[in-house]
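Only one chain is shown below, in C-alpha cells, and it's the form predicted alone.
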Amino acid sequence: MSALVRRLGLSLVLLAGITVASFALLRVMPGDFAEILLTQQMDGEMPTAEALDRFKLEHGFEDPLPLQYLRWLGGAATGQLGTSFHSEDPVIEELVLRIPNTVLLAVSSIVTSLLIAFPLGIGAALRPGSLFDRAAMMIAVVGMATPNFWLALLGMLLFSLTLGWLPVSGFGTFAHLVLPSLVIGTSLAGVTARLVRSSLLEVLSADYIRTAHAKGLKRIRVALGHALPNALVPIVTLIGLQLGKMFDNVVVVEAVFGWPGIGRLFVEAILGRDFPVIQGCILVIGVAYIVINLTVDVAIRWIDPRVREAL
C-alpha cells in the first residue's frame, strides 16, 4: 500500500507537469497567442489594435501567467477545455467522441500483437537454434524495422486494392478495424516476440524446470504451465510501455486509414492551428500515459510476489 501511495504521489506530480506543459506550449509559440485566437474567430481577418486590446482584457490575457494557468486548470478539471475553432463545438465533446475509437483500435492492436508474438516467441524458445527459431526472429526484426506508414500502404495495396478483402479506409464495421489493427499489431509483435523468447529461455534453464521434466511432464506443458507464468513480469512491463507509446502509432495509422480517433483529431488540429483542441489532446494523451504506467505497476506487483516483498 505504501508503494502504491508513493506511486500515486509521483503520478500526481507528473500530471501537474503535463498540465503546465499543455498550458505553456501555446504561450511560447511564435507570435501573440491572443492575436492568433482573435484572428481565428474573425475568419482570418486581422484585428485592429483596439479590438485586440479589448479581447485581451475580456479574456484575461493581461493577467499574470500563474493566474491564467490556475484559471485554465480549473476549467480543465471541470471539463471546460474551450471551443474548437473549426467545428465550434466544445473540445471536451470532440474528445469524448474520439477517445472510444482510439481505445478500440489500441486494444485490438495489442490483442493482435499478442496473438502473433506469443506463438512465435514460445515456439522459438522451445526450439532454440532451429529453422523455426531463425525464421521467427527474422519475422520479428522485419516487423520492428518496417515503418507503420509503409506497412499501412503495403496492406492497402495487398488486401484492399489487389485482393479486395478489406476496405481502404473508413470506420463503422469490423472490416474497417482489421487492417489498422494488423498494421499496429505487426509492428508491436516483433519486440514482444523477442522478449517472450529470451524470458522463456532464461526461465527454462532454472532448476525447478529440470525437476518438472524429470517428473515426466510434457515439454509444452512445462513451458506454458510452469515457465511462462514466471516469465510474465518483463512481458507485462513491455506491454504496458507499448500501450503508453500506442499514441505514436495511432497518430500515423489513424491519419492514413481515416480512422476517427484522437490521433487523427490531433493531426487535424495541428494542421488547422486549432489550439484549444491541441491542448485538449496533449492533456488526454498525458493522462493516458500516467494511468497506463500506474496500472502496469499494480499488475506487476499482483503477478510477482517477489516485487511486493522487495518493497
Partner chain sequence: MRAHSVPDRSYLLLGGALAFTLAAPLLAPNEPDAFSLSLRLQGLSLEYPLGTDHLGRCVLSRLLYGFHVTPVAAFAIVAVAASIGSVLGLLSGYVGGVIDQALMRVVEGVFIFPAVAVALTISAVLGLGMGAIIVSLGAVHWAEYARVVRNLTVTEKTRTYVLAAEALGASPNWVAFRHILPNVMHAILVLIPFSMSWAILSFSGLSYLGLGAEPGSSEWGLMIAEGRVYMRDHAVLVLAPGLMILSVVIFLNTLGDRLRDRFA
Second form
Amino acid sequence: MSALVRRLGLSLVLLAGITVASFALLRVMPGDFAEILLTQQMDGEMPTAEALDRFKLEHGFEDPLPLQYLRWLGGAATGQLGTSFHSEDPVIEELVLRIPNTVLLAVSSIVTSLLIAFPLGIGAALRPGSLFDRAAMMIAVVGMATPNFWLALLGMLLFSLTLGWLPVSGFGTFAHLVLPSLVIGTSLAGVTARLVRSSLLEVLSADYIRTAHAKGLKRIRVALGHALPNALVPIVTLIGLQLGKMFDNVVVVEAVFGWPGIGRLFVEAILGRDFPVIQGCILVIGVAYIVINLTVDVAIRWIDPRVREAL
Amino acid sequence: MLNLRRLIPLAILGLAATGLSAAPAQAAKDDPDTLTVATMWESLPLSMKARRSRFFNESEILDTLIKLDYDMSLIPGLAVSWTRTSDTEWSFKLREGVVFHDGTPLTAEAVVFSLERVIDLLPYAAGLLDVAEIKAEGPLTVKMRTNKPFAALANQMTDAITGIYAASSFDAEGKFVKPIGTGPFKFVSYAKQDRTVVERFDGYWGTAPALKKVVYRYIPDHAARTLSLEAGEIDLAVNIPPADVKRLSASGDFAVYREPAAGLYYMVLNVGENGPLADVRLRTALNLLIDRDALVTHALDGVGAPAWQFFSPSFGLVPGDVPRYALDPGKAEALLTEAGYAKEDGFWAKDGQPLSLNLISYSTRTEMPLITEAVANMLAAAGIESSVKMYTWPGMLGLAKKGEFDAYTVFWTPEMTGHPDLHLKAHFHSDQAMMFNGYADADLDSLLIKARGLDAGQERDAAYGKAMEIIGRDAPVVPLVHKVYVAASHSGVKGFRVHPSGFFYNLKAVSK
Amino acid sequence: MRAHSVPDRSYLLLGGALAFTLAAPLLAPNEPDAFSLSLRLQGLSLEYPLGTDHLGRCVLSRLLYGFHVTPVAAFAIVAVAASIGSVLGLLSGYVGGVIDQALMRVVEGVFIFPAVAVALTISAVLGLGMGAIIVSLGAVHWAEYARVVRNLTVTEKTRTYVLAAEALGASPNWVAFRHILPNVMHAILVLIPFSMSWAILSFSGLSYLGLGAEPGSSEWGLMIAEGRVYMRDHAVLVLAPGLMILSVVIFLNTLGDRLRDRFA
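Switch from the form predicted alone to the form predicted together with its partner chain and give that structure.
And the full complex, kicking off with our chain again.
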C-alpha cells in the first residue's frame, strides 16, 4: 500500500508544481498583465497610469504573490481561468470544448496502435527469424522513424485526394477520425510491436510454457492464452507512458488535420500570444498527465498479481 | 488473470460510444438545397464584437440601410433614399413592408433602437458613425445628426457593423442574444470553431434566395480549404492560396472567381525614434527597392496587382494623379549612402552596425508568409538584412501595439465602405494611429479632418490629393500588392460573384 | 573495461555519417539561399536536381545545407540534455542519501512528462525561435540521462578502483569526474543516437508548426511546411525533406540498436 501512497504524494507535489508554473506564466510573460487586461476591457484603448494603478489595486495585483497565487488557485479550482485575449470567451469554455476531442483522438490512436502492433508483434514472436518477423520489424522501424506531420500529409494525399475515401481535415464524423488516429497509431505501434515480440519471446521460452507445449496445446493458443497475459505488464506500462506523452503527438497531428482539440488550441495560443489560454492548456495537460500516470500505476498493480500481492 | 480477448472489444465499444456519427464524408456536393461554404475566418454570429471576420455571415442575416454594389457605389438597402440635409444632418427614407425574421415590421423606431444599441455596445461603431443623435420622424424616416461635418456617413452606413437588429435580438437587460434581422437568411445554429448554419427566410423583402440552407464551415488552414473543395466536402471556398488557382482553373470541375478587390498588402514601417527606420531616407529607400511586379508574378502566381501607391486605381476613390513610387535601386542606394550607410561585404552598415530589420507578420492569412519572405529576400538581395518571424494575427498585432518591430506586413481593406476616409483617418490620423508605428503629421491630420466634411468634388479631391502626397513623402508604409480576391467552387454552383470589399458573399443570388 | 574494447563497424558507420554530415553542404550544386522568383517551382533538371521551391531556391542544396540545421539543432538539444543529466546523475548516485532520493523523484516526474508541451511552454515565455526551442527541448530531456548515469554510478562507486582512489585521498569531484564518469560514458553513448532521433522528430515537428526554426532557414520540417501549399502539384517539396528526416532517424535508431547490442 505504501508504494501507492507514495505515488499519490508525488502526484500532489507535481500538481502543486504545475499550478505554480501556470500561475507564474502570467507574471513572467512579456508585458504587464494588468495593463493588458485593462486595455482589453477598454476595447483596445491604452489606459492612463492612474487608471492602471487603480485597476491594479482593485484587482489585487499589489498583494503579495503567495496571496495572489492562492486566490488564483481558488478561481482555477472553480473553473475561473480568465478570458481568452483572442476570442474573449472564458478560457474554461475554450478548454471544455476541446478536451473531449483530444481524449477521443488519444484513445482512438492508442487502440489503432494496438490493432497494428499486436498482430505484427505476435506474428513475429511465433516465428522468430522468419520473413514475416523481419518484415514486421522493418515496418516497426520505419513507423518509429516517420515524422507524424509528414505521414499525415502523405495520408491526406493518398486517402483523401487520390482515393477519395476519407475527408481531408476537420471533425465530426467517424471518417474524420480515421486518418489522424492512423498517423499517431502508426508512430506508436513500432515500439509496441517490438515490445510485444520481445516480451512474448521471453515468456514463450519460460518453463511453464514448455509444460503447456508438452500438453500438446497449439503454439498460437499458448501464445494468446498463457504467454500474452504474462507479457502484458511491460506492454501496459508502455501504453501508459505513451498516453502520458500523447500530447507530443496530438499537438502536431491536430494542427495538420484541423482537429479542434487541446493541441491545436495550445499551438494557436502560443503563436497568438494568448497567455490566459496557454495557462489553461498547461493546467489541463499537467492534470491529465498526473491522472494518466496514477491510473497506469493502479492498472499495473491490478494486472500483475505479484505487484498486487505486494500492495 | 486478465484476458486480452475481452479487452480489445471493450476498447472498441468504448470508442464507438463516444458519439461519433458514421455519416458519409462527402454529402455536401449532392444536396441541391444546401450550400457549404468554407471560410478562412470563423463567423461569430453570437458575439457582438467589432470584428470584421464575422460580417460575411451576418451580412446575409442582417441588412444595412445602404449597401455597396459590386463597383463600390452606394445602392439602396433598407433605406430607399437618403440625403445630406446640412453639414451635419442626414435623412434616410426606409423601405416599406419589410419584416424581421421574428415577424415584427421594420419601422423608423426599430432602426433607431438597433443603431443606438450597437453604438452602445460597440465603441468601434460609435467612432465609425460619430453621431450625436438618431431619431425617428414618422413611421419610415430616420434622421441622423453627426458631431462634426461628415460627408462619408452614407458610406459608413454600408459597414456591416451597422446592420439592423430586431429588438428581440437583445434580452430584457439589453444584452445581445442572437442576430434577428431582415436579411435573406435566418440564423439557425452556431458551433464554436466549427460551423454556422442559416436558413432561407421566406418573408425576405427582396428576391427570395434559391438555397434553403447555407452552412459556413470554419477551415482556417489554407491548403485544407482547397483540398476539401477538391475532395467534394464543400461547395465553395474563399481565399484560395495563389498556388492552387492555376490547378483549379485548369480542371473543368471547378469554377474560379477572381476579381480586383479593395484590399491592400502593405508593410508598416516603425518610424519611432529608436529604430533605423526613423530616418525617412531609409523608408523611402525601402519603397524604391521592392519590386512589386516580381512580388505579384512570382510570390503570388500573378494573383494581385502591383501596388505603387496606397489606394488601388481600380476604384478611383482618390484623384488619379497621386504620387506613385517606382522601382529605382540606384536612387535607393544614393539615399542609403546619404543617410550614412555604406556597403560592407555586400550588406549595408553604419558605424560598423549592420542594417538589420526585425520583420514580423502572421501566417493566418494565406499570402502573408509568401509576401513577407519574398520581401525579406528582395531586401537581402539589395544588402539589407532582416529577421522574419511569423505569428497569428492577434499575436503579431500584440507585438505591433508594443512597438516591437521595425516593419510588419499586413493586409487591410482601405476602401471597405467605398470612401477613403475610413482607412486614412483610422490609420494615418495621429488620434487613432491604428498602425502603431508612431507616425504623426499635423498637416495630414488637418487635411484628413477637412476632407471628411466635404462632399465629392474638386475641393475634396484636392485635400485627399495633398494628403496622399504627404503620405508618399513621409513613407510610413510600403504599399506592396493590391488584392485580387479569389474564391472557387465546384462547377455546379451558379451565381456567385466576388464582391470587391471581400466581406459580402451575397449568397442569396447563388444556386446549385 | 568493455567500453574501450570494441572498435567495430558501429564506429566506422558513425565516423562516415559524421563526415558526410560535415561535408554535405559541399555537395550542394547551388547556393541554398540564392533565390530567383522567376525560377520558382521548377521541375527536376540538371541544374536543379530536385527542382526549386516557392522562392526559386534549389531544393537539393537546401536539403544538403539542412544537415547543418536539423541534426545540428538536435545535437545541441542532446548536448544540453546529456550534460545536465550526466552531472545530476553523477551527483545523485555518488552523493546518495536525501539528495539522491529527491533528485530521483524529480527525474521520475520529468521522465514521463510530455516534453514538447513543456518545451512549448518555455518558449512561450522566452519568445519564438530556434534558440528557445533548443534550450527547452534540452531542458526537458535530461531525465533519461540522469537516471541511467545515476544507476551506473551507484554500482561503480563500490568498485575497488573508486575505493582505492578515495583511500588515496582524491577529492569527490576528482573521483566522480575522472574515475566514475569515464566508466559510465558507454551508457551515455548508447542513449545519444536515440535522443538524437527524438530531438530531430520533435524539432522538425515544431518547426513544421512554425514554432521552431525561423522562416528562411533550410530546416527540414520547415521545408515541408512551406512545400505543403504546393504539395498537389510539386510533391517533391514535401517528399524530399520528409525522406531526409526518415532516413536520418532510421540511421540513428539502427546505430543506437547496434551500440546497445555491443554494450548491453
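Residue numbers count along the first chain shown, from 1. Since we're looking at a predicted model, the values are computed, not measured. What we label the rigid core is the largest C-alpha set whose atoms superpose within 1.5 Å from one form to the other.
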Cα displacement of residue 53 between the two forms reaching 2 Å, rigid core superposed:
yes
Look at the Cα of residue 65 between the two forms with the rigid core superposed and state its shift in Å.
2.4
